[in-house]
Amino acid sequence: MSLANRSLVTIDDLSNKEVEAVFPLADQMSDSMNRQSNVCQGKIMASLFFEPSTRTRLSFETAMHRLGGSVISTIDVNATSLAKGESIADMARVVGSYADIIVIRHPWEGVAKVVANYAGVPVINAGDGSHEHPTQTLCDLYTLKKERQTIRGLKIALCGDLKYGRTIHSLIYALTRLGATTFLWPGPGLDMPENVKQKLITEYGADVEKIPADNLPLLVGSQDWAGDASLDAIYITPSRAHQLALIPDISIPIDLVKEYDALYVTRLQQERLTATAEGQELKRDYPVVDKKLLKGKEFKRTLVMHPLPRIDELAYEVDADPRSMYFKQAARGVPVRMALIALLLGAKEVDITEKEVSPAQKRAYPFYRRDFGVSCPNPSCVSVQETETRYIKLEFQIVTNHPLTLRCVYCEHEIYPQYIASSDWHQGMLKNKKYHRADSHWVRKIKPENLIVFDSESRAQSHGFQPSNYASQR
């Protein structure tokens, strides 16, 4: 099967099959590093890194030379025109015309999108702001992979930075769809961010069962962990969710207590932090793991892993450990992205006997595309910033409508919209365009493609639409 022309924007770009049918290809890379030379002969990767980086862009650099192409880079945007003001789109045209794949990392989540609507080449997203790191995901797989032979199973404890460590993100979609259990151990204030939780329940079907501060000794088998530890939650496998869901709360423990498969720690995201307060209070209470914590039983067999690079979350004295992963991971990567350049260029194919569509092609989720009445609350977002509102067309996916819920389809954080209407009124008279609250009847009513939504009333009248019966009653 071919992967040629396709873009990697998130892990849900592959699916199951394809995303273990890349390991083989990575063990083949490895072993004869030096015979895939002619892989990829005059081909050019544009490697764009607007974000400091050192592995990542290193790796693929690494990669694309090793197959025997050639790299074209920046890793300053102020050296670019996008100083001058110049939109991603049009950068991302230019660059297409001088490149045959890109490998894009942006602080604006959702860039990579962009890049791959409008490049006309494959496009790789090495981070986009919080969002995701897809290859990252592919490094750790792989790494789960050799160590255990397996994903499906296993039980890794996901550590610190959760709310903006992208890693972590494309990381537990990947575990929730392949089989794992994870469990949360967030830094004070770092907890996973709500349109994460809720894509893995709505999405993969996975179950959250939250676990009593009382229980948690139970869990981890250790005092020390519970003491130090915010472990508030648990994301089950959809193959054993329905099982579980019968269980009272201490059932969950005595289950799952016996021992940790890996334990993977990420650093305070600083750069994501708008104060300095703010960063040096989360870093006070930050989780660290050391020699001490590694000693309890439930850690025996505990693989450490770490996306790198680490501040003081990962104690050095944990290097000389056998348990130690994080500097695998990161050779790793460029055998890993060795064959994912050379899959995505169609210079190579995958064994996939049986055809699986991934979770992007999946989604069957009405659109929502009008550019007055909400707008992207995220800050971050690509569809916000000032160059780019003047080509890119709000978007989102239509989720849920209990409550109504819409989900930007650039970085994918999740709207609530209180008021709505339809474009379906009669005659088109100023006297029957009226608005109701989200909650009311009428969200089942309207359908998708006649459906406005406001963020408020104010915004809701400025466009010509009064209060209904229905636009104050819940």
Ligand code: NCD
The other form holds:
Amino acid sequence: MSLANRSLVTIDDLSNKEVEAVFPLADQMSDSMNRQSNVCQGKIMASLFFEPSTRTRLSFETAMHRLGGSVISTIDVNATSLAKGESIADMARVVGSYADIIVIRHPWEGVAKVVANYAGVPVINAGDGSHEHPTQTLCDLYTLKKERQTIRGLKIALCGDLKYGRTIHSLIYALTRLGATTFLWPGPGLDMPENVKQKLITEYGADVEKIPADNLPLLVGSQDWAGDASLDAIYITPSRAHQLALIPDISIPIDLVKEYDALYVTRLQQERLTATAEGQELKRDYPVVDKKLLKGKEFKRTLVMHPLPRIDELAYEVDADPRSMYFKQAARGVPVRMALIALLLGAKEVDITEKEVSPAQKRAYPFYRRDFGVSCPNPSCVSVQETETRYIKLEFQIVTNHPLTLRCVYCEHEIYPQYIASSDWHQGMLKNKKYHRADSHWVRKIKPENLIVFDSESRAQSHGFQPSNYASQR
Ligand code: NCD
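Please show me the structure of the same protein in the form predicted in complex with the ligand, now that we have looked at it in the form predicted on its own.
All chains and molecules follow, beginning with the one already shown.
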């Protein structure tokens, strides 16, 4: 089956079968690295990195060179016309007319989606703000698969900055979809964002359970930072095909976790923090993985993983330990990215006979597309940047009615509007132009295509709507 002309913006752009089909091809690439130089001959990859990068950019560029293709690149926003106020869309159109495939990293969330919408060639997201980093996930999964043969049923603890870490977000989606159980072990104040948890529940049917600190002896071992009694972990199981999820009492599955298959460590994403004071505080109690922690019997065979770069959260003394996997993960970035580039350029095909739609294709939510009433609350979302608001139409998926939840199609942040109205206001009579509370029965009555949402009563009134009997708080 061909993946030609597809883009990889989020890990959900690939079905489970497609994700797994990348790995044998990566094996092939790895086994005969020097014999691939005719695979993408004559093709050009644009490598646009508007944030620091060592591994991702250089492994992508190495991959393209190994495949016999050429690379054009820019690594500084100030060296491009973006610095003059050019929009992402215009840049994408132009670069798409030069290159056969685009790889982009940028601090704004949802950028890769915009580039994919306008470039006319396959686009690979190499990290968009705190949102996603799907090719790092392919490298992580490839490592798990090579070391453990399967992903289903693995027990994996994700540790550190779960809030801003984009590698974590793509990874937990993939792990849950592929049947692994994950344990969230955030640094204080760095919990997994609510919208990610919601997506795990609503899209992949995951069971998410909060485990109080006292039930976590195995997880936290003898580590000092666990002395904080307020530390909670979250335990996530895929709802299907996993026996632990069938056990109702949450204390039981924890006791069953005798060993973790992998401990995925991440650094504090300092560059995403707004206030320096916040950074200092978060740094102080940030978890550290060292030899002492890994002495715990629950880590006896645990793979220690990290997307790198590391700062202080992973001690150098672990490097010599056979459980350390991070340099292997980084090295495997080349064959994995060679496989991906060759697939998206149509130079190779995946060995899948039966078509399986990806979660992104499967999603059939109604859309909310109006340029008033609400906007994306995420200041890092591409849709709210000054240069981009000239052409980007706000767009949300209406994920559920109870409570009314709209998810931004660019950054996936969710909003919960408090007031609603209908665009179908009965023969246009002004006196019928009413707004209601979003938790009233009107939320079920108004058809999605007629739905108007407001984040405040004053916003509703400024658009000429009057309160109905269902507008005030109960
Ligand atoms: C990660 C990233 O850029 O998100 N690095 C990488 O691509 N390997 C992780 C990080 O910077 O912490």
